[in-house]
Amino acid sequence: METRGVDQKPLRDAVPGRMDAPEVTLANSREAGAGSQHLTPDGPPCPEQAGLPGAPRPVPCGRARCACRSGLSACAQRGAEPLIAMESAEAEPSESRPEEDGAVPASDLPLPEQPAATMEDCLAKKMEITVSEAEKRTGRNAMNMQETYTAYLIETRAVESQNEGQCSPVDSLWRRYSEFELLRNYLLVTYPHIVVPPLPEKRADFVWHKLSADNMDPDFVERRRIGLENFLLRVASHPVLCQDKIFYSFLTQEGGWKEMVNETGFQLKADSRLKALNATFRVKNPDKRFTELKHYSDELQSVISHLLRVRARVADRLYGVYKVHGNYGRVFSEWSAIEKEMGDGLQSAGHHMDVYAASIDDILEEEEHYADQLKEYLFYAEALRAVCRKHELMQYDLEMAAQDLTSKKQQCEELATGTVRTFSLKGMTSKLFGQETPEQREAKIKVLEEQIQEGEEQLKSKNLEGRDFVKSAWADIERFKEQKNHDLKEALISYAVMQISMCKKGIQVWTNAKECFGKM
């Protein structure tokens, strides 16, 4: 499929499964500032590419509705371990090799596993869920105002029971659009290096004009809940976010889930969109594979935005001519009131039109499943980049960290050496009150050797946690390009096949006129 106008960029040069599976590197950087750390793509190539022995194949999932179709690449377990460059107190930021400044291979330095199931262990695997009904419901809110809402039937069966051939009971309960948001706001800032499954649209978006915008509208009220259900068929396929117990309950206990979400204190934790920007711009050293993948997802966003336009003019169009089709109908009809021999030819002809013009709302309808397909994409743009900014606020705060050493080492230096190498307060102040004692320079010395080391210990856990996060973030990327890959190549095929479809009930339409025409 062609799109003008946009500069598309493949997922595959923004990911490591498609480049050099660069090993990243934590290094110091003089341009930045003294001791400032960034993640430099600069190293070996992937031990997929590059044949090597051990190296892991992706694993199918092999469920028909699961998200969760293909394990972790190679290049994503293995070519993008890190090398933590760490500064320590006698080294200078100098023109010293990476190894003679305390470079510990990332081998040998401890990795805490991200748990993460199998295949045969996913929820997915060993419960079917459904979302099976939608019910129009009105309330009072947390102002007391009454609203209208619309609850949404969960229903759950363990699957072991089936396979054994006994019929286990099914579970149900009923949430809310709103708390599908809360759950999903809990995953994002529990696991913020997982590009965690966007839920369906609030309110349509992307509508023709005979298509209803209102989020109560029967229509839309069924996609959506096809959506939600996707969305937890997502979760529960995630090798990692379905072992999530505040998920597990979400399907399982209907009272008390918002306590026990709000028990966890992940609000506390939400980073804030002020701050995000904030690190955006003032970052110093951003990881150029990270750089290349935010500007994807906003390519991703813009093209998928364009293909739902382009389809929405069209199924407007589209109507149009269908529906005027139901005129030939309306003039054949009454043409055969006129005519003897050719009246039954006529009348049947009409017929035909009459159908073919109302077969265009089911068309449309089937249409709008295909695009909600598309919309999920729209809407998995924005999760890549919400994997992209929580990268940029550590490497910000790795920058700060670094900085802040760097000055409190020059500050002890100043006061060992009784030098001031660039101008200051404390340096006019001495001039003016004169040099402090030695007991007091002594104590000082001190204070910040004991800051010093407590900054060395907090730069190297960021340094490890930062490693750990670009580490399980790419599995992550690799695991999404493999799923997106799938899911958009299905469904640009399938609405091929659909219009293919349409085309020849179109053709059998006119055929069949053709005969009644030929029987007058």
Second form
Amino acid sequence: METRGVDQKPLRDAVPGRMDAPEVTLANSREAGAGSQHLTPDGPPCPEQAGLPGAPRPVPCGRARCACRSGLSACAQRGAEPLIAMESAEAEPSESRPEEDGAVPASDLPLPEQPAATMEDCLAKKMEITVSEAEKRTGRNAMNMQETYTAYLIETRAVESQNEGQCSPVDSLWRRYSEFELLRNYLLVTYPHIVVPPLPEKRADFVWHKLSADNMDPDFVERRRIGLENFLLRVASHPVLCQDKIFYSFLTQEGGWKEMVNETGFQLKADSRLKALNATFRVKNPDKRFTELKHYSDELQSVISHLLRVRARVADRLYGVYKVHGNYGRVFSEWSAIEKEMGDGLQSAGHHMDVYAASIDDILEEEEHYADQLKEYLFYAEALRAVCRKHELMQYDLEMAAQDLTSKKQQCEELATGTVRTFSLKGMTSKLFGQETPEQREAKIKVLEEQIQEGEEQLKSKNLEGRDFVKSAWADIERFKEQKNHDLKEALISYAVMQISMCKKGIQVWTNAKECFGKM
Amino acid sequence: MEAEGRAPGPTLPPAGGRGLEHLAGVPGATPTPLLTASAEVLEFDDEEDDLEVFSKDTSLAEANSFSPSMPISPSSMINQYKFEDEPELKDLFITVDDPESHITAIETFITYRVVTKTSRGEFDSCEYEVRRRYQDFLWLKSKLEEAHPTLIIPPLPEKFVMKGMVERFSDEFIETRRKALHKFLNRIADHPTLTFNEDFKIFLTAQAWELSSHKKQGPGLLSRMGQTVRAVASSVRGGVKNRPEMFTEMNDYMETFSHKINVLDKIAHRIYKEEREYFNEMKEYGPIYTLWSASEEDIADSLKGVASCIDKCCKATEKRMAGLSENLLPVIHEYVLYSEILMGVLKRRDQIQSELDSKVDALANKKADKDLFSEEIGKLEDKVECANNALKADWDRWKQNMQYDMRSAFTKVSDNNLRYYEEFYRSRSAILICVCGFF
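Given the form predicted on its own above, what does the protein look like in the form predicted together with its partner chain?
Next comes the full complex, and the chain you just saw is listed first.
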């Protein structure tokens, strides 16, 4: 754990109510806010942020969903969420709380609500973004081997100038799927408290027999194109993510983007899988809401993937039913050749059977859109889980730090009083090999006291971090929930509408067929 | 009852005081019960009826291309129409039901109850109830074929159904067979000639032991088989050289028809299978939405709505399948069997013809015994003429029925499908309202 004493002075200096610097990227504020990830600011810095350590902490906003994370933490109501971390960390850290509380005037202010302002600032409103084309390319990969891949054309156009009656130019550049992945990974690491929109699937899953599982299949590519566009739009309409500079460059800067991303060093900041897994198993007191959320996301993932699998099978069967009817067409036609009276009726009925059989193609294509909408939320479940995991990791970190602090304090106490309260190897050794000299003891105590001092500060900051994280994450989760409910309802409605149109087609065909049969 | 619109037996029982009457102008009609009956004659009481039905029927008479020596009496067609409207003229009602299993030391077999209600004079009673097994039906069919080699005897359900892997005594199999046997007897009852067949009467009325003893008389199954074998052989030998054009046309028609109907049979079964698989998958689909709704709050109701909608769709699919299985599959299958029967009938006619032809050839070679031969040939010529006429009339009747049956079956299937989509539409509209309502 690096010591962070110098940077850690945020909240005492928090000034509530300032509304400036909407352009502050999260990256900046986080950097100042001393997360465990230390990022180089790569966009316009927060105006207040002089970039100097020890500068008064710039906390411009009191907005509910401010891009500036530190602002959020300042604004957030204290006491609203009991700091479970604190409680589990056994006394010491919490003693400093009242002191903190008193020092932060913002603590008692309610959260001012101004979501609307944020939305208008969203990139999506300022800029039209489309993924308009897909192209097969061949090139050489890192190992200088030939490979075929698909590149997607991203077109952007500023919206404002359109309002002025000017036709603004369209900027465009080509990106391939792996670059999208890179962007997303960057966002995941940079904004761990945000439910980052998912990418469309890398490989075709949940296919029914007619759909190809081949990545080069034009239908798959088309659906992926739509999915990628959707991804960009989602990011661009997210109040926090839209302000990210790397994202902006992804859309506008063709060359050197990859280097830019890698320069942020985000890969180093990524939590190792092992660490995260370890935390999941060992964390003692995570925020209940996150635990529930994790369960929810597990359930969501399981139910949606089951749904998609069965839907694919149902689609397969429905396809079969319709297509077999097509055989009627040919037989009726051949049969009508030998019939005098029945001939016409048979022939025309056969034609309607062909129409019926052909109608399933459109129907199922539309259904694929529905499936894609569900798939997005299937992948969103993973993003939700990622946020929960981050919380667990931070919480675990906190718990470990608290534990460490406690044990150090204990050691200190033992040394000072000479009593051995608990079994420790050191204690045993000293018993066996004799006591230390008072000077040695003094030295040890001093070291310990320093460490304890550091540890306490660290713990404090971790606590704050944890609280901040919980608050901002939960805010985004609430946003996500609303979005999810809205989107899924719309999806269900459009599904019902699709089915209704399928019924109408069916009724029409069979009415016609019945008429023809009647003429036989 | 399956009398509606079918070609029924137009001749009425003597009990009603009506007798048979030849229609004027039917050439070659000899006063044998066989031919008279097949001429589909009806005595009209009123002249008015005469006019009415005549006008109704010109279209049929024109449309029918098979009208050589025997002008297709419009009245014969008319009868079918008339009986469509007046089912009470039917005087023989048969039902086949109540399958029962009989277990003996040697075998296990099923018997079916055959109930006959009739107002005909030649029946001693007006109601009969007997038990018959599949073998008995086979016997009846063979007797009818023997008596009327060039009439189209309705098909019997097959002995075994291998393709469906249906167990011999499964409920489904028994029910399908029962329905087919019911159809078989009713078709005979509706046939103008066959309905008066003596063996048929015995089949309907005799008690088990009576039937057994009656069965033992007369040429057995083997001799009939021999007949068909000879028939096939003779047609292979080329007994078709003097075949009238009309029968060649019939042959060609039957070949194509047979092929098409078999393909239709396969298609219909395939559709049924696909619908069943679709149903099976749908059964699993709905509950997933219900499961999902348990994890949700805001959208739980919408999800539950979708689930219930899918369940309704499932039920509708079941009905659709049942409709197909009831209305279309048995009809098509019957005509598959019919196509085989018709090919056989045509061959038998050819065989009768070839008997004549060979005698004629023999006469041409052997000048002696001219007189004897002439008499024989005369008889054979009559036989051929009878056979031809019988077949011709029956053929027309069969075609009419086929047209009606197909039209009816496919119309019913269309209705089924319409009902299915309408229900589907209703339930989906309901869900839409439901989901929107919770928006």
